[in-house]
Structures are given as structure tokens and as C-alpha cells.
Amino acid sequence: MSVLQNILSTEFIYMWIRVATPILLAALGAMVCSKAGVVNLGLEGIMLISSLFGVLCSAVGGNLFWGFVGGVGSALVVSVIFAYFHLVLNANATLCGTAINTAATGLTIFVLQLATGEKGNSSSLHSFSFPNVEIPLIRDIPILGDILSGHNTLTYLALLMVLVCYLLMYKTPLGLRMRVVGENPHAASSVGQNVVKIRFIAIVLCGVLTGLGGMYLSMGYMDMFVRDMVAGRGFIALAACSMGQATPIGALVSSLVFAFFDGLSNVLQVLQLPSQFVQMLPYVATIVGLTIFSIQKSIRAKQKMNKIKAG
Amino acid sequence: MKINSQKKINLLVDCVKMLMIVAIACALVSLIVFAVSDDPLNAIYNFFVGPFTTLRRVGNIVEAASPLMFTALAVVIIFGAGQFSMIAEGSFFIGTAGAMVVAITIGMPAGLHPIVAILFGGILGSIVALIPALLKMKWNVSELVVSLMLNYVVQFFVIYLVTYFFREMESSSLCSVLFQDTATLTTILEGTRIHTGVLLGVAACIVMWFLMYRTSFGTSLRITGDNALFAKYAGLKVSGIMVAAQAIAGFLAGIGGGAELLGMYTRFKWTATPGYGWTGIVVALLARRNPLMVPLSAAFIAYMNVGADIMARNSDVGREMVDIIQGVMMLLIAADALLQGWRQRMIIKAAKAEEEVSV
């Protein structure tokens, strides 16, 4: 009973949204890339780098603005490197992504040590975080107010981004071009679309979104940088993106599902289950979810084939 | 034009590219050290020369190369089949757990014990690697995403095993009870910790080279990896080959885990996956995906890691620098277009020369 009570509490739902935010932002980035036909495994590294440089730049610059510039800027730089190697130098995207993740792990700890003299976290720096926002009117609604109001700026930005990404992908010429390039690059280039240019834009946009997700970790969820603080969220975002069939709404739903199991694992710890099994839960859920979606997809494809054969 | 001369040109260009990348890596090391260190010459000396100053340190290089050989072989075969499963990390870790279980619970004579333990680790590694492979074959689930998630599942499962069944209660940190004496691998060089697992790794490289380049399975594997559609139309059982490749890769990574555990440790001490699967990718790429080159490239990466450790101990530069270098190397090796223009010009030149001869 206590588990159920915990899940239905406003604190749980509030936490749920908090945990989902970084995954959602990165999953939206992965969605943009994936729509344009690029598998961006470097999300993990991009998040890590932007979470460190957001903190460092806000500490050096003395305000949040410079933190924002540093976080997004560093994510942009890494994304441009990824895009250049993948698109111009023909490097395999998965290998590029792995390379960026490898370099990012080392780079963040190396730079952190240079800046603070420590390898663990940036607690000695006076860095800035994004403020929480109380929404007037909604704040005063009894239960809903506690759940929906008082979240971090970036959480609201992430939700807004779902809408923005939807409009971008389905209501603008650029979105149409990205989808065409992802669907069939040869067809797109035969009608005069510059595949490299469009994918470049997609990777850079992905970088900005992912960078916001990384900054949320060190400048919202926590108020300092901790080594390896991304802890697989980039990979999870990639999984959330493919579980959501690479659509903005799908990314939102799958991020929420993943975050739910993550939150559940905190709640379940009262049950005396081995904690490792509980920690496993979100990852198992992702594999199972992805498999179910793929089975459905293959059944649908078969039905289509049968229809074509019959008709 | 003759296939032979094209092969020669490819080999030449690839070798020049690798040498160039190694040179860039060394230059980058020096650059970073000069930028951040107060005593750069000391740091550089420790990094480059340090690993060769004592026998023990040379031994460290060989020891560190051992697990990398196995994971790199796994990567060579998985990527060789055109699949992007990152399961080497998970297979390696479950392999260590399998070897641990046998090493602690089952009593056996000294010669046999480690063999059984390592084989058991290999089988578990293979089973884990089959999960993404079969899901991909059956329902086209992304093997990349499943393997990434599965690595975490394996990690938590192994830690669970150690915590609940094999934990040393007297130690404050998490580690297993001691292995039986019969289970550990023997040291082959006095004064170092170089163990028989290293020989196993080199042997595995030779066997895999034979499998990939001298058997019909290897040829099918390489055709499938180069162009799966072509292989399908040529009548090869493409999905079967891909699954078999991943099972073999999982087995290799698994025995690598077992050999590392029984060769280097007397109890299980990891609290998270050690990352050899990821480093294995750099090693595999540096070896140009050729199993015979894997020992050499593993030794080079191990040399850099050992150098970085020594440098971090004796100077003010952190060892994490080496991860940056390895990331950059990976990017450069993966960049197919690098030196491609030169390769193209040489091929054209060779073709023209042959034309003139035949006219």
C-alpha cells in the first residue's frame, strides 16, 4: 500500500517531471537528428561537456547569462566537430559518437581539475543555476499547483521545445527537408536538396537541445558539476527517441515512461528488494518497450505487404 | 587494373594514415602538457619514457593490453559483420562474474580450474551478446540501443551477485571472498604480473585471423559486413551470419573478462563496468580491424594508459588527458575521407601505367 501511496503523492509526480527533463531535452535532440537520418551516439558526451562548461562559464562570468552561453556554446562546438567528421570526412556516426563520449569523459575531468584542483566536483566554485518559476494562478490550484508549478526554467523550456520541435518538423519547409533527407537521401539530393547542409543543421540543433539537457543537470537538478554526472542519460535519451518512433510527442511520452521507472526505483527501495534489481528497472523497461514497439511495427509491415499482395 | 596493385596502394595509404594519427596523438600530448604543466619536460619524459624504465612497468603495459585484446577482437568481429552492438562491455563484465562464480564455488584441480572458469565466463558473454543480436534478427530492434541498455542491466546484475552471494563480510568496501588457489592463472614472467591470459589473448587473435581470412565463414562474414544486400542476393544466410558473429564476439569478450579476473586479481573488486569494451573500439580501429594487428594496437593503447598513470603520479598533469587523446585518435581513424584524395590519385596513376604497358 505504501508504495502506491508514494506514487500517487504530489512529491512523486513533481520528482517525476524533474527526472524526465534532461532526458526529454536530449531525446528531442536525438529526434531531430534521427529524423534527418543521423544516429547521434555523442549525446552522452555533449551533455557532459555542456554541463561542465555551463558551470565554469557562469562561475567565471559571474552570472547566469555567461553560463548559458558557455553551456550552449560548448555543445555547439562539439556538435560541429561531430558534424564535420561525419558529414565531410565520411566517418561513421556511431564511431564519431563513441569518440566524442570517450574524449568528453577525459576532457571534463581534466578541465575540472585545472579549474578547481579537484577531480570530483565543482563545489568550490561559485556557479549559478537556472531559477525555479512559480506560475501565478496555477500555483494556487490545490493539488495541480504543487505538481505543475515551481519547476526549473529549463523544465518549462523543455516542454515548450516539444511544441517547437513539432512545429519545426511538421509545419516548416526545413522540417520537411529534414524528414525527406532522413527518409531517402538519394531522392532528396536528386531533387536538388543539399543533404550535407540539412544534416549539418539537424546535428547543430540537436546539439543545442542536448546542451540544454546537460546544463539542466549541473545548473538545475543539482547546483554543481559532478564527474560523470550524465550517467548514461544520453544513451537513455537515444533509446527514448527510438522508443517514441522519433516523433516529438513520442519522445515526450517515452522520456516520461523512463523517468517513471526511475522514480519508481526510488520508491520501491522501501520494499526490501535488492537495490540492484530496482536500479535495473528503467533499462529493462526500455528494452522491453522498444521490443514491443518493434514487434508491432513488423506486424504492421507484414499486414501491409499482405494487402499489397492481395490487392 | 590488377587487384594486387590496388591492395598495395590501400595498404600503403592505410599505414601512412595510422602513422600520421600516432604522430598527431603524440604531438597533441606534448601540446596539452606544455599548455597546462609547470614542468612540461618532466611530464613528457614520464609519459613517453616512463613506461620503459623498469621491468615492472613494461609488465604493466602487457598486463593492460590483455583485456583490450579480447574486447577489441569482439569489436572487430561485430563491426566486421556490419553490426553496431556495443555489447563487448557487458559481455566482458558478465564474463568476469562467470569466472568468479566457478573460481569461488567449485573445487577442481589446478590446471583445469581456470580453464573451466574462463570458458563459463565466455559462455555467459556469448548469451548476453545474443540478446541484441536475436532481437535485431527477429524484429529489427536497434542492436545499438539494446546493447547500450543491456550493459547497464549486466552491470547491476553482476554487482547484485557479488553483494548478495559472494561478498567478503570483513571488508568495508564491496568485494568478493578470495578465489580458490587453484583458480588463479600462473604468472609467466618473474618480477611482473604478466599471466597466461596474455598468451590466450594472442592465441585468440591468431585464431580469429584464421577464422576471418581463411575459412568460408570468414569470407561470408566479410561480404555481409561490406554489403549486406549483396550478400543476401548472393544467397548467404545474412542474419544467421550476423547472429553467429555476435555470439563469437560475446564469447571472446567473456573469456577476456574471465582471464583478466583470474590473471590479475585474487578477488572480485569492480563496482562498475571497467570500460574495456569502449577502449576496445579504439584498439580495433587502430588495428584496421585486422585481428593480427590487434596485439600491437592493444599494446600501444596500453602504453599510453600506463604512461598517463606514471605521468599523473610524478607530475601535475592528470591522467584523464589520455582519454582526450584516444577520442581524437578515434575520430581521425574513423574519418574515411582522410587521405582519400591521395589514394584515388595513386590508383588512377597505377591504372594508367598498366594501360600504357598493355597498349
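Keep in mind it's a predicted model, so treat the numbers as computed, not measured. Residue numbers count along the first chain shown, from 1. Whichever C-alpha set is largest while still superposing within 1.5 Å between the two forms counts as the rigid core. First, how it differs from the form predicted alone.
- Annotation: Cα of L290 displaced by at least 2 Å between the two forms, core superposition.
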Second form
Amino acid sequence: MSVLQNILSTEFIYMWIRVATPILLAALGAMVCSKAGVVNLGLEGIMLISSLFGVLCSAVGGNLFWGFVGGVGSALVVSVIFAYFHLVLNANATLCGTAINTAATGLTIFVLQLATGEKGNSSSLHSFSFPNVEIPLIRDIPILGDILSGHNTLTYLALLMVLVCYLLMYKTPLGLRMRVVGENPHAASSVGQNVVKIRFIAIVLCGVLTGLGGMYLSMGYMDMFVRDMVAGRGFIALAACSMGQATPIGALVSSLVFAFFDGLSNVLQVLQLPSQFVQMLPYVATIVGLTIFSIQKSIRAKQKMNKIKAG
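Beyond the form predicted together with its partner chain, can we have the form predicted alone?
Nothing else is written out below except the one chain.
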């Protein structure tokens, strides 16, 4: 009963939204790339690098602005490298993404040690974090105010980005070009569209959104960088993008689903279950979710083929 009470509490729902923030931002980035026909497996590495450089630049620059510039800038650099190797040198996207993830793990530890002399975290640095925002009027509403008000600035930005990504994808010429390139690059090229340029823009936009997700972890959810703090959220974001059928609303709903199980793992600790079982719940939910999505996709494909044959 205590577990159910915890799940239904305003504290759990508040935490649920917080946990969903980095997954949602990265999932929206993956959605933009997916619409343009690029699978970016390097989300995990981009998040990790941006989370470190956001902290370092805010500490060196002495304010939040330089932290924002450093976090987003580092994500852009990594994204441009990925785009160059994949689009210009025609390297395999899966291998490029894997290389970024592998390099990010070692690079962040190396840079962290150079900057602080430690390999575990950046607690010795005086870094800055994005502030929490109390929403006028809403904060005074019982229950609703405890859930919706007082979140980090990047949480509200993530929710705003759902609308922005929707408008970008479905209400602008650039979004139309991205979708056409993703569905049929040869047809897009035949009518004069620069496929490489459009995909390059998509990868850069993905990097910005994913970088914001990484910065939230070290400058919102926590106030310091911790070694390997992304902890698989980049891969979960890819799963959320796939389950959401690469749409902004779908990415939001899927991110909330995965974040729920992540938050549930914290609540289940009161049952004194083995820690390994509790920690694996978000990843089991990811596997189950992708399995259900694959089955549904297969069923829809068969139904479509049957209609074509019948026609």
C-alpha cells in the first residue's frame, strides 16, 4: 500500500516530470534526425560531453551563460564531426555513433581529471545550474501547483520544444524537406534538394536538443558532473523516438512511459528488493516497449500488404 501511495503522491509525479526531461530532449533530437533519414546512435556520448563541458565552462566563465555556451557548443562540435564522417566521408552511421559513445566515456574522464584532479565528479568546482521557476497563479493551486510549478528552466524548455518541433516538422518548408529526404532521398535530390545539407541541418538540430538534455543532468537535475552520469538515457531516448513513431507527441508520451519506470525503481527501494533488480527496471521497460512496437509494426505491415494484394 505504501508503494501505491508513493506513486499517487504529488512528489512522485513531480519527480516523474524531472526524470523525463533529459529523455524527452534527446528523444526530440533523435526524432529530427530520424525524419531526415539518419539514425544517430551517438546521443549517449553527446549528452555526456555536453554535461561535462557545461559544468566546466560555467565554472571557468563564472556564470551560467558560459555554461550554456560550452554545453551547447560541445554538442554542436560532436554533431558536426558525426555529420562530416557520415555525410561527407560516407562512413556508416552506426559505427560513427558507436565511436562517439566510446570516445565520450574516456574523453570526459580525461578532461575531468585535467580540470579537477579527480576522476569521479566535479564537486570541487564552483559551477552554476539552471534555476527553478515558480509559475505565477499555478503555484498557488492546490496539488496542481505542487506538480507543475517549481521545475527547472530546462524542463519547461523541453515541453516547449515539443511544440516547436511539431511546428518545425509539419508547418515549415524545412520540415517538409526533412521528411521528404527521410522518406525518399533520391526523389528529393531529383527535384533539386541538397540531401546532404538538409541532413546536416537535422544532425545539428539533434545535437542542440541532445546537448540540452545532457546539460540538464549536470546543471539541473544535479549541480555537478558525475562520471558516466547519462547512464543509458541516450539509448532510452532512441527507444522513445522509435516507440513514438518519430513524432513530437509520440516522443513525449514514450519518454513519460520510460521515465515512469525509472521513477518507479526509486520507489521500489522501500520494499528492500535486490538493488540489481530495481536498477534494471527502466531497461526492461525499454526492451518490452520496443518489442511491443516491433510486433505492432509487423502487424501493420502485413495488413498493408494484404490490402495491396487484395486490391
